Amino acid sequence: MKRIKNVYALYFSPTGGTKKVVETLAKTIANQLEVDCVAVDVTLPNARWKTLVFGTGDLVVFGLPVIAGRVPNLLLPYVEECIVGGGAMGVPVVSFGNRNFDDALVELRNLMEQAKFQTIAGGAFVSEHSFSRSLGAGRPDANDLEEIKAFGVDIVEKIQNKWQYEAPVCVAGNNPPNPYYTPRDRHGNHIDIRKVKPKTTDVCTGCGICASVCPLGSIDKENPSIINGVCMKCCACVKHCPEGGKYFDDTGFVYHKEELEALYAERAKIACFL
């Protein structure tokens, strides 16, 4: 069995839910193993310019939010080109907004395997939905965190039981993944929100917080009402604005948000795989 020297909490987390999950799990594992836990936050553009190289002796808990049932497509080039496992143990983690994680976990597992991680476990956890303040509100909550910690203990037990890598961890999902989830209206017609961008109200003070938290660097720092680049609908700008000055008013976006809140209000369960 390879001795773990470092545990890494690696995450992309625009609104903080994925960060909370990954850091809780990674810290639990590190505490059980009595080693250091290092947080690696790749949410902002300036954190994704260099290659991350791990190796034997490392265990990496890697977390991403689920977007349309998959790994965020705008992050795929970075994940595929700039993260190197080098034989490290890997734990893929996805956080979803109380609907479903669909094929995101198996997709992230596959990406980590391609990067030469040896995946030992994987999990899908609920965080507040990026579009909504009611869907998955407050999650991960105290009950979730206890389950995450218990999962961390189970991972350490698996390591200490002289686990040897033979195959990727078995997780739920279609392999290869299905196409990205496409929202539909009540008549079955596709709702296309890919080019939708947030708008700005008159309460904006120009503080620039929205520009500073945009994971794609798309909001103009001098004039936050201008969106110069692509919007991934992570809603970091909406949820971090202290004045409530960012919002979406696209008809399709609003309809999709309201449908999600109506159809998936019941508390979704987390899923852990060893």
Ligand SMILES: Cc1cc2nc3c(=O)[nH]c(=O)nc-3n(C[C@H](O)[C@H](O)[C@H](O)COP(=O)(O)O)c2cc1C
Contents of the next structure:
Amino acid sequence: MKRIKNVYALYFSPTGGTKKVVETLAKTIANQLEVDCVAVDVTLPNARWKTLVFGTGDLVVFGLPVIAGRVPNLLLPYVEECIVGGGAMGVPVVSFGNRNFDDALVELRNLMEQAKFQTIAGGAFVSEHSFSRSLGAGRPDANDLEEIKAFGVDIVEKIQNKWQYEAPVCVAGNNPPNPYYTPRDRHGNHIDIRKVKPKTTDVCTGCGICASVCPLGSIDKENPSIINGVCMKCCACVKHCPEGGKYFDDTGFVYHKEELEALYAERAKIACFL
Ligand SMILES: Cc1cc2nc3c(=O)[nH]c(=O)nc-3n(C[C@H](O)[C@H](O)[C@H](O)COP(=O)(O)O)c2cc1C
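Cool, the form predicted alone is there; where's the form predicted in complex with the ligand?
Below, the chain from earlier opens the complete complex, with every other chain and molecule after it.
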């Protein structure tokens, strides 16, 4: 059996759901193995400049939010160029907003394998939808956290049962992944929210919190009502603003949000693969 010396919780998490899932899983694994757990948060642009090199002796739980049924495409260059598995054990994790994780987990599993991780397990977990306060509200909740911890215990058992890497872990999803999920309006037309950006109300005090939490560094620090760059609709600015000063009013965006809330109100199940 390979001796694991370090467990890493590696995540991109604009509104904190993925972070909670990944840290819970990684800490459980580390506790069981009696080793340290190191958190590596790559949410902000200034955390994504250096290459991360892992190796044998490391176990990396890597989590990303599901965006349109896939991993965030804006993050692909960073993941492909700056994360090196070096034979480390890998646990791909995706968090989704109560609709579906579609092919995101298989895509992340493939990315980790390409980066020379040996994937041993993978999971898809629910956390509150970026767009909404009701969709997946409160998740991951106490039940989820218990399931995540039990999954961590199962992963350690698999390692201790003399697990030898033979092939990538089998997870749900189409391989190769299907195209990005595209929402439609009631007439069947595609809703394209790629260019939509948040707006700012008069309650904005200019404190700059929204600029400091934007994972793409797209909000002007001096004047936060100016969006200089690309927006991935992660809603970190909306959810972190203490005044409630950021919002989206694009018709397609609002329609899609309301449609999701109506269609996916029922509690979605999480999925663990060993
Ligand atoms: C542009 C965009 C697209 C999304 N697409 C999906 C999706 O296809 N399925 C789903 O269930 N959740 C989807 N979500 C919701 C996020 O995956 C979910 O809220 C995630 O847990 C957020 O992670 P975070 O709290 O770490 O930021 C989407 C979110 C955004 C911003």
